[in-house]
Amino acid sequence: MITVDIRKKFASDGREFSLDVKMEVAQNAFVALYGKSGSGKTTLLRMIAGLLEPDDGVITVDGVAWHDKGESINLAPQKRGVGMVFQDYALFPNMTVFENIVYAAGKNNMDWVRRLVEAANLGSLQSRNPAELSGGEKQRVAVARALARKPGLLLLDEPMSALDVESRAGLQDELLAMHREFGLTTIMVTHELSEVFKMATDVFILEAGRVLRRGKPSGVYSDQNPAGQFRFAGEISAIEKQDVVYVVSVIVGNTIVKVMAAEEEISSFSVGDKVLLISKAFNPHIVKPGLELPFYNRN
C-alpha cells in the first residue's frame, strides 16, 4: 500500500502554485493521473519518486516511511525501488538497445535482462542504437530499462505524448502485460481519457493541485451522469484514416483526445466541427450536440 499525504508551494510561469494532495494506492494497481496540464499530475509524480521533495507531509509504502517531514525523512531516488520512464527516453545513445538494458541490471544479471528484452518485445531490436529506432521502440527500451533493477513501483510520466497511434496502442498492451508479468504497481501521468479507460484500475483526477475524483474509471466517469456516461463537449481538429478505421482528434479543454470510429460514423463530420464526447460501457462515441438521444437510452 502506498499511502501519499504531501504540500508544496512553488512558482511556475509567474503564478503561485500550491499542491495539496492525498491518495492511497493498492499493491498491483495500475493508477492514472488524469488532468489539465498545470493541475500537478508530473509534480506528484516526482515528489512519489523522490525527485522533488514535499514542503510537508509523508509518503510511505508498505509502513516504510519514504518521506516524513516531521522525522526529517527523505529517502534519495535510488533507495526508492522506483522505477521511471520519462517522455524523452533518456536512453544511452552510444550503447545498443541490449547494452541500455545492462547497464541498468548489471552484467550479473544476464537472464533478466533477456527475460525483459523478450517482455518488451525488442529481440530484434537488441543491436541497435537508439538514434535507429522508432519512438515507440524506444519507450519500450525506456520501460525495460527502467525494469531492470526489479522496482516494485513504476512511474510512467506520459510515455506515449509522443506517439502516433498504432504505436501507442502497442505500447499500451505491452505495458499492460508487463505490469501483470511483474506483478507491478504503476502510476502514470496521462492526457488520454482512453488510456485511462484502457489500462488503469484507479484514476485520480487532479485540478488545480488536488484531487477532484478518485475511484474505478467506470464509477468516476459514470457518477458525473445517471445514465452511466461522460461527455466532454469538444473539437474536431484532425480526421485521418488509420487502416480500416478512422482516427478522430477532439480538442477538450487543454487535451485532445483520439476517439476510433467507422467510415459511416465521421461521414457527416468535417474538422472545426463542434461535437460532443460521450461514452457508454467503455464504448467512447462522437455525436453533433443535441443528437446524442437517438445514440442511447436514457431509461
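The term rigid core refers to the most C-alpha atoms you can superpose between the two forms while keeping them within 1.5 Å. Residue numbers count along the first chain shown, from 1. As the structure is a computational prediction, the values presented were derived from the model and not from experiment. What changes on going to the form predicted together with its partner chain:
In the core-superposed comparison between these two forms, the C-alpha atom of residue 272 has shifted by at least 2 angstroms.
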Second form
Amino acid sequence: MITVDIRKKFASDGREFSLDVKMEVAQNAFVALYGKSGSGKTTLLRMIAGLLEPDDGVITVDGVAWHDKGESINLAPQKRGVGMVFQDYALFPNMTVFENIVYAAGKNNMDWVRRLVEAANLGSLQSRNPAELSGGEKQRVAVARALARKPGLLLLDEPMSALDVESRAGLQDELLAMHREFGLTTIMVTHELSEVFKMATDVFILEAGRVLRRGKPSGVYSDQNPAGQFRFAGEISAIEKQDVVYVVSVIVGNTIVKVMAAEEEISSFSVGDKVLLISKAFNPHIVKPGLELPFYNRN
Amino acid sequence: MPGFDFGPIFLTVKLATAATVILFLVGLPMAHWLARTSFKYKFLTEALVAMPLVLPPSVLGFYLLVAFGPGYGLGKILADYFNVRLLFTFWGLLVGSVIYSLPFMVQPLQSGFSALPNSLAEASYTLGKSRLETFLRVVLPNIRSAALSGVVLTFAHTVGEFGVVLMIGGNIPGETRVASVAIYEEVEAMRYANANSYALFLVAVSFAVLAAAYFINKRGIKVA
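What's the form predicted together with its partner chain like, now that we've got the form predicted on its own?
What follows is the whole complex; the chain from before opens it.
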C-alpha cells in the first residue's frame, strides 16, 4: 500500500502551479495518472521516485516513510527500490543493451538478467547500442532495465508517447504481462485515454495540481455504465459542416470514425480534443480481422 | 647545432602536462556545476572563467606579477608563512598557466554536460547507483569527446603560452625557460637555427596532438 499526501510548488511552461495531492495505491494495482501537460502528473511521479523533494507532506510505502517533512525524512532515490522508465528512456549510450541491464542488475545476477532479456524479448538485440534501436525496442530495454533490481513499484513516465500508434498496442500488452508476471505495483503517467482504458485498474485524473476524480477507468469518465454500451477513447481530427449537420471525425486507434452532431453539440468541441465515443449496440457482431463484413453481407 | 638545449622542450611538456591534469580535475566539478546550476549570478562566474580568452596575456601576467610579488598581499603571505615563492619559479608558471588556460578546459566540458540529458544520471540513481559511480560510469563516458577537446585544447594552449610566462617566469633555464620563450631569446641572439628547432618542435607537437584528438573522436561513441 502506497500513501501519498504531498504539496509542492512547481513551474511548467513558465507558469507557476501548486500541487496538492492525496492518493492511495493498493498492492499490485496498475494506476494511471491522467491529465494535460502542466497538470503535475510527472512532478508527482518524480516526487515518488525521490528525484524531486516535496515542499511538505508524507509518502509512505508499506508502512515505511519515504518522505516525511515533519520527521525530516527524505529517502534518496537509490534507497527507494523503484524501477523507473523515463519518457526519453534514458538508456546509457556508452553501453550495449545487455550492458545497460547488467549495470542495473549487478554482475552477480546473470540468471536474472537472462530472464529479463527473455521476458522483454531482447535476445537478438543484446549486443546493439541504444542508438541503433527503434523507439519500441528502446522502450522494452528501458522496462527490462527498470525491473533489474526487482522493484516492488514500477514508475512509467509516458512510456508510449515517443512511439507510433502501430507499435503501441503490442508494447501495452507486453507491459501488462510483465506487470502481472513480476507481481508489480505500477504507476503510469499518461495523457492517452486509450492507454488508461486498456491498462489501468485505477485512474487519478489530475488538473492544475489537484486530483479532480479517481476510480476505476470505466466509472470515472462517465457516471452510468449501462450494459451493451461500447466506448472508445479517441481524438477529434476534423469537424466539417455538411448541409444542416456537422460531421466530426474521431481517430480511434488507427482508424477514423465519422460521427454526426448537431450545431449546439459542436460548440464545446474543437480539433485535438480527447473524447469518448459511446454507442449503444443492440446487435454487435464479433468477427476475426480480415473477415470484417458480417456473414450475411459477404458475397 | 651549437649550444642547443633540450631543457626548454622538456619543461614545456612538463608544464603543459601538469596544467592539463590540474585543470581536468578542477574543471570537471566546475563545469558540472555551471551546466546544472540555476544560480542567479551564474553569468558573472561564466564571464570570469572566460576572461583569459579576451585579455591580452600581458594584462593577466602583469596582475599575477603584482600578486606574486613577495613585498605584500598574497605573495607576502606565501613567502612569510609558507616559504613559497611563485615569482620566477616553475610553480608560479604552473599557477599562471592554470588560470590562463581555464576557459579552454571548462567551456568544452560545460557544453558536454549541458548536452547530456539529466535523465541519464537520474536513471542511474533510481538503479541504486551512487553519485560518484554514476559520474564515473555514466556521465563521464558520455561526455568523452567534450572531455577530449578540453584536454587537447588546454595542453596545446599551454604549450603555446608566451606573454604570461615572460611576465611572471622570466627566462631561467630549467625553471621557467619554456620553448616559446627560448625561441624569442634565440632570435634576439641571432641563433636562427636553434630558434627554428624549437619552433618546429612546437609545430610538430601541436599538429600531432590535434590530429590524434580528431582521430580518436572520429572513432568515438555516438551519443544518442
